[in-house]
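The chain below stands alone and is given as structure tokens, in the form predicted on its own.
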Amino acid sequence: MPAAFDEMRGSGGDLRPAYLQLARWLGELPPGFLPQRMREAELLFRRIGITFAVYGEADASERLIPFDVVPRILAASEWATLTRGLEQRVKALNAYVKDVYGKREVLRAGIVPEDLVFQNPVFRPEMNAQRVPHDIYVFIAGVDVVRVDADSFYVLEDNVRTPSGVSYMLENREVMMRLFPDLFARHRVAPVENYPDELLATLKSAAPATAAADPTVVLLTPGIYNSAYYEHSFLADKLGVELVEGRDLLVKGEIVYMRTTEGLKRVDVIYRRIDDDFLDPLAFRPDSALGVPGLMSAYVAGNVTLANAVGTGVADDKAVYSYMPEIVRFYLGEEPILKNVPTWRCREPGHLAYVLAHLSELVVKEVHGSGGYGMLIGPRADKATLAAFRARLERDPKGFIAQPTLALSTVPTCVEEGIAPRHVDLRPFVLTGRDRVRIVPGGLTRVALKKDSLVVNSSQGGGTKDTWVLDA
């Protein structure tokens, strides 16, 4: 694998622009200074209560991300790079989730093999043909970034169906204002802060033409026991809205309304953090006691927004990634400005053929798998482990993609040793609504902790870290 670009020092090892104030203040420190801070950063999450927990494990218990204290920093021009591929691509989306469940040019084409969509678990047939407000799908897209040198990025994944994460960028901000209030005053750091005002204005800005002057948003949790709870209440809360479950609302006359100790009260949009197959046990799951009966109807007749739109998990698993670039190319007539790794898929023969033979030099990953869970690091493997994901791929080859193994971006990180590289990746949040798209400067930096790794997932050991893009 080749050597990791190291984002502050760069390839040639000398300091880059956007890191040498910072530099400069690690230089200053006194010994013991940063280990302190990292101890009175995770009592300010502990006290917060920002958790998570890991569904499928013996020991489920609520858990803190660990955070590190050293900032990722970004300049002013590579995140005007990085704004312009993410509402390209996110506008391709868009058009892609629209088409599919319409006129499928695209399929007609032969841009898209039909299989894909028609054969895919998450395509919800009840979508077909089916106008949604505005013609928006993706209200809401967390687009997976990392980047192997100082010129180039490369979107990882697409994530538009519930993505989450966002609560940590937040929350990680206010942390280091509280922390690190010296190193800000050295910096122009762009503002983050203001994310809930432009979801709250994307998601207005999107309501159903029925809706009332001021239309009532709310957010649908499946509760409490969510490993994303808290982030729900959290965005619920900032955004000034009701944080509703599926009990909490009714659907008469296909208008979907809030019960509230005042009587019924309409809704207009529902920021939804549950899945489409718990939705409306009339139309989906019949066994799920998290979603709202009737909310289809109510939806179909175009009476409720519901953010992001049913369906859209047909745009992001890994085997419609692969086609990313052509179809950006088929919508927009533009080349993809951020590109896309490449991608075999074992869906077909060759490309089978050439993963199997240099299995231990590649990344294998589920084609709906996530988490960093269902994947292989061919490098990093054992020869047992290797046999097993072998026999996998023989067995089901069309679950399957593969890619080179990247080498991720290194960040300074504080760890038991001192200041040491660590690996990352970068989620920003992309906001589409009818007036226009909105990019808050940032996102949320993932780090791989352990030396070494590439597995940035909380699930799978990694941390979070505050991105800071520099003001021109």
Partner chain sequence: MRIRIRHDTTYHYDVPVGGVIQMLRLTPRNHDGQFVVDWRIDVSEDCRLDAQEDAFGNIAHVFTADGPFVALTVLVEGEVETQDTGGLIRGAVERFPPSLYLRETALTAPDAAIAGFAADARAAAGADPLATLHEMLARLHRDVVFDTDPTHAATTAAEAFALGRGVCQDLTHIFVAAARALGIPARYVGGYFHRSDGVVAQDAGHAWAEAHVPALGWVAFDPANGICATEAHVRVAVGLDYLGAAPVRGARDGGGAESLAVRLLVDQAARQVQS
The other form holds:
Amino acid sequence: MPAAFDEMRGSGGDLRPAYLQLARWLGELPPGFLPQRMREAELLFRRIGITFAVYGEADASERLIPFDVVPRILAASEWATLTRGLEQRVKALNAYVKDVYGKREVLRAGIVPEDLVFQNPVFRPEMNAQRVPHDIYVFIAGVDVVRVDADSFYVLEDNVRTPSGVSYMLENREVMMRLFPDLFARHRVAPVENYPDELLATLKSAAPATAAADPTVVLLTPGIYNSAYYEHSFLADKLGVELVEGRDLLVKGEIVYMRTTEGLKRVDVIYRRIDDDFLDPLAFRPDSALGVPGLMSAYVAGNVTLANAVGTGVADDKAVYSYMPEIVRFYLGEEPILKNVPTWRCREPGHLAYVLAHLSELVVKEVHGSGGYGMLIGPRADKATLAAFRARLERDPKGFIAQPTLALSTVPTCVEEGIAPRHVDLRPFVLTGRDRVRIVPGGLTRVALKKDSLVVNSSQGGGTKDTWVLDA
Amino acid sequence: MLARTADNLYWVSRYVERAEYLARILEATQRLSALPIAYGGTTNEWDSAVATAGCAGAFFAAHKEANEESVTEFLAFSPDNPSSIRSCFEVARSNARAMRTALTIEMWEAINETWLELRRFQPSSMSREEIARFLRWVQECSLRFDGSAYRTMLRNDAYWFSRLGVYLERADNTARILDVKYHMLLPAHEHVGGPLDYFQWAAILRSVSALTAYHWVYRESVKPWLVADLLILNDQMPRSLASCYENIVRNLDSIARAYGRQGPAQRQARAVRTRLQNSRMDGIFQSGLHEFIGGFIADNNRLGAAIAEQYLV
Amino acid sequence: MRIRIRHDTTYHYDVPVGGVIQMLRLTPRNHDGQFVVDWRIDVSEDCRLDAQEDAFGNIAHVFTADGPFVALTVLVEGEVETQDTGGLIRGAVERFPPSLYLRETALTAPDAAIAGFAADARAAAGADPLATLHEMLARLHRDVVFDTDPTHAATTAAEAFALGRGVCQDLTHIFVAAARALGIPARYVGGYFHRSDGVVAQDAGHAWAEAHVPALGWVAFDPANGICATEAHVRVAVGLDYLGAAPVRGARDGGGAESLAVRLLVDQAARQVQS
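For comparison with the form predicted on its own, produce the structure of the form predicted together with the partner chain.
The complete assembly is shown below, putting the previous chain first.
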């Protein structure tokens, strides 16, 4: 594996400009200062943690996602490139979803094979030929981006169903500002705190034509047992909208209402954090108690906006991912700004043969997996693991894709032995409204805290960092 | 606001209030049962504790005998009793979580920390002293939650619904004590029972935290009909039925004003309050204290149903 | 054949129900083999019936009825003129290419037993898909016992196949699962069946399958009767499985326990006029 690009030191070891102030500041710190701040940060989070206690009823505090106090810094020019790339990517994703449920031109042109759409479990036949308000499907996207050198950003995954993590982006910044006012004074860090405002504007812009002038927005949660419940209640609070469960809503005459103390009140836009399968027991899983009976009928009648739309998963599974560069070219007639990791689709016999022959060099992922589970990192796997994975691949080649092992960039991180480089990724949040695309400067940086680890998922020893975008 | 949110606010308050009441009953009973027999400690106070808690049916389905151990376990810790202190706090906390955004941070912390702390109490190994400490802790938790609500909530419908929960529950609790102990409060009783009943009366006052208040209001020794007067008609006394209804009416009025609409809940609450205002203790004694209390409990339940029907579903 | 259908479903609730929402797929559409002469839906409570075309081209109606009430009746009634097309379904509303109907659903996921059944049928019939489908039709009709007892609306194809028993819904699920296991697109059809033995009153609607054969297009197979669809079949709705073509999917607010009474009359229209 090639040496990783360090975002502070670059490849050659010279400080990169965005990190000059941070490096100087780190050099001035008295010994023990950062570890002490780490403890304070943990206390602050624990305090919030006590208030959310979302993970594990048994011991809330243990399940806090570790937070690293050293910020990850992006220069204005880097961010500008990223922004353009993200906007382009999400535009293409939207066009793709619209097309797949509409004219199917992408299939006719032979860009994406038909079975990848029609036999994809997350394709929703129910959405076929239905118009959604303003033709927007992906209102909120969380695009996972990694970098391997000074100039190249790769998209690792497009999350266009119900991406989460934005509450960490906001809370991380709050905690950092409380702990390091001096460090903020030395930088000009673009703010992220307006994200809820931008989200609300996005959601309101997408209200159906039949809605009142000031549309009613709600956030639909599966309830307190969902692992992201804290984020749901946090966002509802910041947005100033009702946090509803399925039982708070009902459908009458193709209109959605919520039950309030003043009677029924019409709902125009639903920011839903429930998976498609559970949205409406009359349309999807009949045993779902989380959804709203008849919601789909109101939706296809055009009387309510769901954000994100139903069936967007057809655009973000890992098999479709490999077609993204062509999808971008097909709909936008542009070259993709963000790169795609070269991907072998094990569904194709030629690709499968290559993957099986090079298993120990590749990362193999489940097409429908997430969270870093069910993944093989070839260079790190022992013989038995490789053999077991080979068997799985041969049994179900369609279920897997493979990619080269990327040397994710590293960022200075406060660990036991001091400040040391650790691998990171980045999830910026892209909001698409009727009027425009909004991206707050920053995102959620996830960091693999274990030395040399490439797995940044919080379920597997990953932590988070505040992400700074410097104002030019 | 969402009907479910209002419902949660209302029930969180009710459950916290109920937990406090249970703690007071247990405390008063513990005191009473510790009295030497010569001072009236003979009757089974634990039976009556179960009755005042309103769960005699459930208790005797699970236990043969009401004694200190079984009743304390059942009313304070039993996970099988949906109205035990533990269950009350657990339900209150899960209701609170489901409407996190409607609570102030202080209220949430009060209820969440109560719930976290609750796990540290191991009922099986608790001495009598530890139980006494536990019961005081329960009352402090309730005070903290109530105080947080009072000091930090916006004065809007969320606040009014949470207050309604407090006062409806409180009225029910006070009425329940009166229902079980009414025979101790009849005017004729003084001649029957004699001064030894002081301890019974004091226990009643204690379970509604009114022993000191009594002396300030009446400035004389404890007399049963005055105890009844204090708990039913005296609107200075925060746990009296009259005071509870004054607050219920005020909060329902606030809701009606804010929503520009009133309904059966407002009308029913006003009717009960008017009846309390127009009553005198001797009149109540004449027409039957027990009947009066029974009628009140039914009215109070009806009002609860009317509020639910009008706002909470 | 001119077929007259009268189908009423009455729900009784133990305690008054607060409200009901239902999605009905109870309206047939025309294709080359059937023409809907007359059709109506009536709901006993005041409500608006909103018509939508669903994903598979079925006509769906959604209604919401506000309680309280203790009984609700949904009545459908009409006449359909049918022709025997030898089981070929042409001129029907098609919203997807056949390959969509290769999707697996929870109710039609094939287990090893069903996959084995399908493979055996193919081996016996040679590689020809039409012959294979006929072979499966005959075997299912012969081997799976019609029995209304052991299965219910949520029984999967694999469960019913293991039991060796079931109703037309179960037989159809097994057929569909087996066809898809062989890479033959297949779908579930809900509708009505006119009995040739003169029995007019029936307990429930009927279900059968359609499979896509390259040279012919969609062909209808009725495993419960062991035949291809004839002029006795009135095709109402199609889907990937029962859930997608279900005549009624509903939810209600309160109402306690619910009991259901179905009255279904399927008769020749001409005969009724004569009597």
